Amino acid sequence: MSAAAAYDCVVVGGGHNGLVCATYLARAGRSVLVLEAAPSLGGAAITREFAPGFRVSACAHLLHLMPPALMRELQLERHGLAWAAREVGTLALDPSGSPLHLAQGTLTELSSGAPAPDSAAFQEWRALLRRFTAALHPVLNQTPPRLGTGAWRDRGALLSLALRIRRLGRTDLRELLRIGGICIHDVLEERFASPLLKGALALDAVLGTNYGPRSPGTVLSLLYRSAAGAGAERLALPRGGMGSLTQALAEAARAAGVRLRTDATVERILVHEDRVQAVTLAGGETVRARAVISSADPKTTLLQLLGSEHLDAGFTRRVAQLRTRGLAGKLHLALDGLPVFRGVPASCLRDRLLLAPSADYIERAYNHTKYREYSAAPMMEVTVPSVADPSLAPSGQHVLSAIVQYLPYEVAGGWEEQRPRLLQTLLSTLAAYAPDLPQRVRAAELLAPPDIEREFRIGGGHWHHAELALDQFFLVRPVPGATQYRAPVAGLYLCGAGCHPGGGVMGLAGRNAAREVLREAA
């Protein structure tokens, strides 16, 4: 490609946001490029092999909250999405052996198969939260309005929005304004009694963020998971690992007309008369573009492509404030055969896996973060995905792929001295539910914070980009000033997990963004 070579849209970044954006405008006959710093397309969706013959979904594992409308308008399954398993379940571990199966609403003790004592509380939970989601879900596929114009856009989704929350009832929409900005560990302390399912429910509050139970905002975030599943608990395996899926969306993409370049990484984002023009390659290679529009986080986009001198020191200093230090980590383990979990059929090891035994036991693992100090015991969301996909791994042996929480982006004494502590603080919190796996293990690959941000290109390695809170979210996500895909330089546009409406592999973000592209652009 020369230096003459222009688009009309150039993506930066081929993870799933930015190939779904690029599929969009392709499809609304734009000629689009998607250029990807990575040798291959997913970003932190992908599969790779960790150990000979050993292959795991290397960040994300689960495929939980891309909207099935979605896949079905770009049609995965027939570019080659496949599903090893589509129903997969969570079994709350206990120590002693006697774990909870929460499965499609219901709630049952593992070891009896009977209902557990807080299966009625459980189910009114659960059909509170489809009630908020039936509000909330359609907020996260439109672009969120500002605030303080007289557009009629504007004036019109803020007014959708109200009616929709106003048609909750009085009663509910009562109970999501208590309980919508405060701590998900009172509300979980009102209405249930075991420990193990407020340990469950706590987890899913604050799995990948910089929170523990007892912080404020907790609910939001768990109504942002249940509003971003559309209220299901449907948790998916792709057949091959969560890179088969990203592999479909470049499909799609191709089949759309998309270009897709590997290695080849952004290195500047060019401004002309106050408008962008162009990308530079590393090695000096320019391409033209009518738009650009970065999956890439905010502060890599804004900061480092763009560069700070094409903004004004406000916008600048609040880009350069966004929290986006990430507190999870990803286990790894190749195993020599499948491990027996207390209490756990191996027929159950489908499902996902949760080590959080209480809320506070969540609440203890934050702890530490505060003193730059990784969980003595952590929080722990596992699978084993061979069991429903030997493709995985060797014949009779099997991975084990986990999010580990909390580990700070730094800590006290380096990761390079600490990481083989952590591995065998992991090691032995597995230990106390399945006492064989450590023997089991053959090769083990931990990923901290700062070795999610090195391999997958996400500045302090927060999955969200930026962190999910009550001052980074809808109307403000990012930052004021770029909230609505649209970056204050013209021709620039955000379509990564930093926009809203967040993180996760869903895809929304991408479909969002292409939207406000091509309505500039009518």
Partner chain sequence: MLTESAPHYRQPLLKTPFHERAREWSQLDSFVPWSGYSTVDVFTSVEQEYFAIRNASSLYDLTPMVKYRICGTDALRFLNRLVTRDLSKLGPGKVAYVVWCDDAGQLIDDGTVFCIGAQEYRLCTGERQLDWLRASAIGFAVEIQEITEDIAALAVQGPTSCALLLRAGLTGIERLRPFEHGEFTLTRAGREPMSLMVSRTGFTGDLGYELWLRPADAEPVWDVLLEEGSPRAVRPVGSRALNMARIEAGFLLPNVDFISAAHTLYVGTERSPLELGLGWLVDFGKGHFTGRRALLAEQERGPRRQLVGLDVDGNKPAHNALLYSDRSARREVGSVSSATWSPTCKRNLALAMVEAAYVSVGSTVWAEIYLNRELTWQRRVVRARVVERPFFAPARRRSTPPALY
Contents of the next structure:
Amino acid sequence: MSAAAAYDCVVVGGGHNGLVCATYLARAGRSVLVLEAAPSLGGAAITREFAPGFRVSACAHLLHLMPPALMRELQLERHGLAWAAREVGTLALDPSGSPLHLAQGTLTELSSGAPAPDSAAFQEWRALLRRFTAALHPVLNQTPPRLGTGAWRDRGALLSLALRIRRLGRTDLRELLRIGGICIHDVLEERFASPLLKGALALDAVLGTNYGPRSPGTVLSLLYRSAAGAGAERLALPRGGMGSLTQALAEAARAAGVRLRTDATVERILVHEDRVQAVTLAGGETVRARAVISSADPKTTLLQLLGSEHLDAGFTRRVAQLRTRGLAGKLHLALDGLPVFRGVPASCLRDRLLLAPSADYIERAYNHTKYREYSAAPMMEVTVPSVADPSLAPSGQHVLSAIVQYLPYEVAGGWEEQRPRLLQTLLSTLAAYAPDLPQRVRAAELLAPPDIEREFRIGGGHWHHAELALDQFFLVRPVPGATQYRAPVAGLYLCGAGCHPGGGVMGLAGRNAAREVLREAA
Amino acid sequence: MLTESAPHYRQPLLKTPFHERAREWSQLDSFVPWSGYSTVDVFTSVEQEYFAIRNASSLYDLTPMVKYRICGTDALRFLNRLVTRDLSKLGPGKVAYVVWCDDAGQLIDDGTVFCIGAQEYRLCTGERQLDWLRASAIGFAVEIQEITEDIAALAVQGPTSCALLLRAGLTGIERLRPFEHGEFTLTRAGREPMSLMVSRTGFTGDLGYELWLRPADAEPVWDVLLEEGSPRAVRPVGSRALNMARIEAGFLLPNVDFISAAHTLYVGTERSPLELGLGWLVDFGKGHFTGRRALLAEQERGPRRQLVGLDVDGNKPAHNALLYSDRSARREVGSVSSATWSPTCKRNLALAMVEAAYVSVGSTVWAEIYLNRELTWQRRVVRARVVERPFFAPARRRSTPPALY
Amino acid sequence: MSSTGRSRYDAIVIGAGHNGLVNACYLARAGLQVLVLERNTFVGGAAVSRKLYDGFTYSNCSYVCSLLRTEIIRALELPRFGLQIIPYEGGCTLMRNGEHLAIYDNHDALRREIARHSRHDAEAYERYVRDMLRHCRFIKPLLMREPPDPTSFRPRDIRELLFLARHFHGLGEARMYDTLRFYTMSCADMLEEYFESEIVKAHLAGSSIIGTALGPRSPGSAYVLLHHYMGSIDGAVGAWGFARGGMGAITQALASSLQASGGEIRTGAPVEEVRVQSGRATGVVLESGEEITARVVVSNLDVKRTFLKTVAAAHLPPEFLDRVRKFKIRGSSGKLNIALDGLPQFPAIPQGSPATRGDMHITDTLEMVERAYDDWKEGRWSSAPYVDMLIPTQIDPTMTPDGKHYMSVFVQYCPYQLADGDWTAAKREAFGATVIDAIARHSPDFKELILHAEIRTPREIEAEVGLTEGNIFQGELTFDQLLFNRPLPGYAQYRAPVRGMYMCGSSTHPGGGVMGAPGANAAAAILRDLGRT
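Next block, the form predicted in complex with its partner chain, ref. the form predicted alone:
Full complex below, order starting with the chain above.
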């Protein structure tokens, strides 16, 4: 073993969680090295060119889950983060051309600016969500308690969670108990009339999950999404795309004294006497470390980098059974001009456009993935970031970035064959809302889950690393035996999206993990 | 080549390749299920069969032992992560007794591992383990194949077993040491030579061998051994006689002395190897194995209870007896899992799980025994002393070459 | 049925379903004067044996028995009053390729049968059974207990919550996590953690969707499967059986038990309204206008029917009513009851196999079951439905003339409301034909043997039994409607928000499946309130 420099902490992966974790560790006085396999930092929060002159946030394309407090603590704006748009609104598009505009607490008809019929119900719903998420928000910042330990820390955490929820008051608590486990479809049916609105609200509940609006647990996934923003749906576009966020994170890390290395693929985590000792890189170099913190997905970290020989068989089976296949894909279009979406003034194209005209539409799109198909009418979350950020495309031209659901990881016929067909499907889906869009397309890129897996090194291509489902949530995330950011081998930690509270460019898994690492004696 | 006369929904139990012979020898027609096979409980008389084991030679059909072929480049790494013992020094031709645990360090099963070659092993167990073996194989380049039905197995146990096998023509068998195995050939006029794998292993604690053969050779091998052994009182034995011998030898029986952690429903009924007195099989220094962290923690804590051997006053076997700290039976401190009167040791033996305070040799506990005196039931609380195990360990079981009687 | 015709009782139970009768039995045995009022001209609710075709007895609603709690059978001496439960002898799923998976009672036969499809699954099945039994052990002590109200600070609630917490904690770390995961998982995800063979998964998945508006891929469906596993027959956990003489034998025995302890039953006596005076239930008014007063009124009806149709809204808190309206009680099941001229042939099943002497299914992949659910979501009956068909007359000779057979066919999914308009007689026939055709694909002589078929969509079930939307569990068994959430958070303790009024139907904890526990638990609550314990 070539005894290269030893670090207190080696962080595997230079995505946003890895960088956040590294920064907090370095600020606490640890010597920290981040090893990133790709030529550049950023993980799934990067901006890259996909056609000459056209750049796009290649995976995540909106920032909305990262808590403002975290960004302040890391002084991201001082480290170069600037905003192209801070309060991105949402337009629920309707093929007939009368979109709804959803903003902070208001719901209006875009054409007239008048409150939509469901407006009052919408405000009531938002208010309820705010109350719930105020109670749940602290959970995201906390290490989930471990069950059955008898440790005061765990008991205290459970108790304080119970008390916080209890403080909602009887009426809200009963409502939370009632809807906490049910599907978003039922709640929307109870509260709203407009299919378009129901589609838009359902989309947020299922985006990035492996479920449709009728799947129980989707109210919780919406609460989770809302809890990150403490109830406020604040969507933002960093100037220069998501890559500039991770650049700022990298700057913050450097400023804290973290050493960052790219083109450094970790191949193995070495263990000696049941304790992490070092990592080896492709090329054979060994880096010694007291602690290794991996932001890679749990399966990759535990089964490939560490290896099951260091783990118990039952635990290994749990890890292997972790559901990690993503259902979300990504569409990038280079456009020679701004397309005209029916009923949407050009100035509104800085908003997020939802192509999900009803909850049933989403459910039908979801149905196909159960059978390794994709829908002829997929659900899309579309942004045209170049409207607010002209730097992304040549002058006068535009980029369109869309999250596409639902795309099965394994599709009948294989993705090589299906990718061009799906692209046509997506273009004709978009054309129903923006008829001139297809002829404006100069270049297109479509990433199915296996492409996301390959490019971003996320096993299964799921942007949460592991399905965000009730049985892989909070106390049991990612798997029993590896909760609290600790792997069973001493000195090995997890800090990626596969951990509580999940992915979506939130950064909290990284911060929570750092806190756990620091609990151990240096 | 299995005798399968009726479909499984009519006849759920399989028949071993020795079944027809066993039926001929069975005077009581007493068959019991074992791992999906129908096997003999008693042929003629438990006592006579027992003495065949301790005095002459016995044949015991152990075909139902579940066998797995484990091979591949990671076969050794896989096995070393599966079992608590270090197998890295187990070379070809060697056998090891092993146990394996779940993540919580609780015993799943015991068995024997045969090293066949550099990347090939055979695992023999009492119960089917494919589910656990598959879970254990995640991340290892290893192939696991159940071969139970492809191999017939016959135990030849007793002080004259070596002589018997020599007489049958297994030349060189006398050189086989305990926990070794080798390939032998049995030739008979008018037959293709029959190749056997023989291991010097057994469940009797006596001199003995186990024969592993092709099912097609089962009946001829049986016939040869009974023919050659007839002047020396060889006889087939059933499970009940074997049970007496294995208690004398201090061996554990799954589902009797412990319940596999793969089957327990109640909380806290699992048993760890440390509790079962199998700590000598646990090698904390060999690297990681499933259950290691839990067992290490348990060792630091000290096991709460332990399996011990008891010598019980009187001659009534203490089957299922509750054990107390005192004669007035006020405080329960354990219970008996196996019990027998030992005709060889002339002692009333038992295996029991007792609290940690009562595990050292010489400790006394009190056993609650119910006596059936012509349907008049009487309760007795009798003294039981913790004694060394095995209760019976003759020198012949280890000597190589064995004395030829 | 007998009645003394008095006009004042200690307790009136609305509805003579099994839970209403169980409840009445316990109250009567505690010395109360009890009257059970039944709208139909016969008792039994959804546990009935009915002669709807010449010489044939149909269990025309619920059709098999397992969950009925042994504690109740013993306490109410039901065997003395004629109840006999006989276990299945087998079961199977018939496959589209002419193969089958059989379920046998004998452990080794079953192992070898599963091994025909996958040797691994034959062994994984043991781990599956172990885990299901562990979950059963966990839930069993909770069934016959009033759930605590987590929103309350009353000492009893805190005590019961602590009991729950301790009971859970007693599982130890690993099993606590297993339990948490199990209760939130989808049946498909759960089964995929054990099995590789589609047919094994498809066979087991059936129990996760029966009576439920979920598919096997919907989170929470694993629990529904457990709900069908937690019963037992003579200590054999998970075993199912037939009530000799049809399911009506259960309610007949209950009725006899009730009458033997002095309780009264009036059939053909539909209740119009529960009388409430100054916030207290004082009795009921029948549709005939007759008034009967009682200290306590207990409703065996589902929570929607009880509070939206038999209690005036003015007496109920608006927040409560709102949640009652939102209570999930969707109809998703249909039923065919078929009189057969002989025993139909199922060529896939080998001669001499007992695989037909229990539940038979025809959906052979999880995908097929899930697609059947997709149809329901779209407001159609499943074009390739999941069926749970049984021919109890192979075992029970009392239900049909010699040589003839009765087949009960439970069908999942069948919506209460069709997307293309209301149910009509023609659509009902078409639904029946879909099911019969699906069965006939596995049985060449099946159609010829049909003498009579009663086809029941959720509409018929609602109309006859009174179950809202024809939901057989009086409310879905999803985790948001279990334990202290059943029927509604804050109202899970059998007590209505009107003093002196109680709920005892399957809408309450621990739910449906002819278990009787809601009736018994409600009786315990009533007796405690009356100071009778």
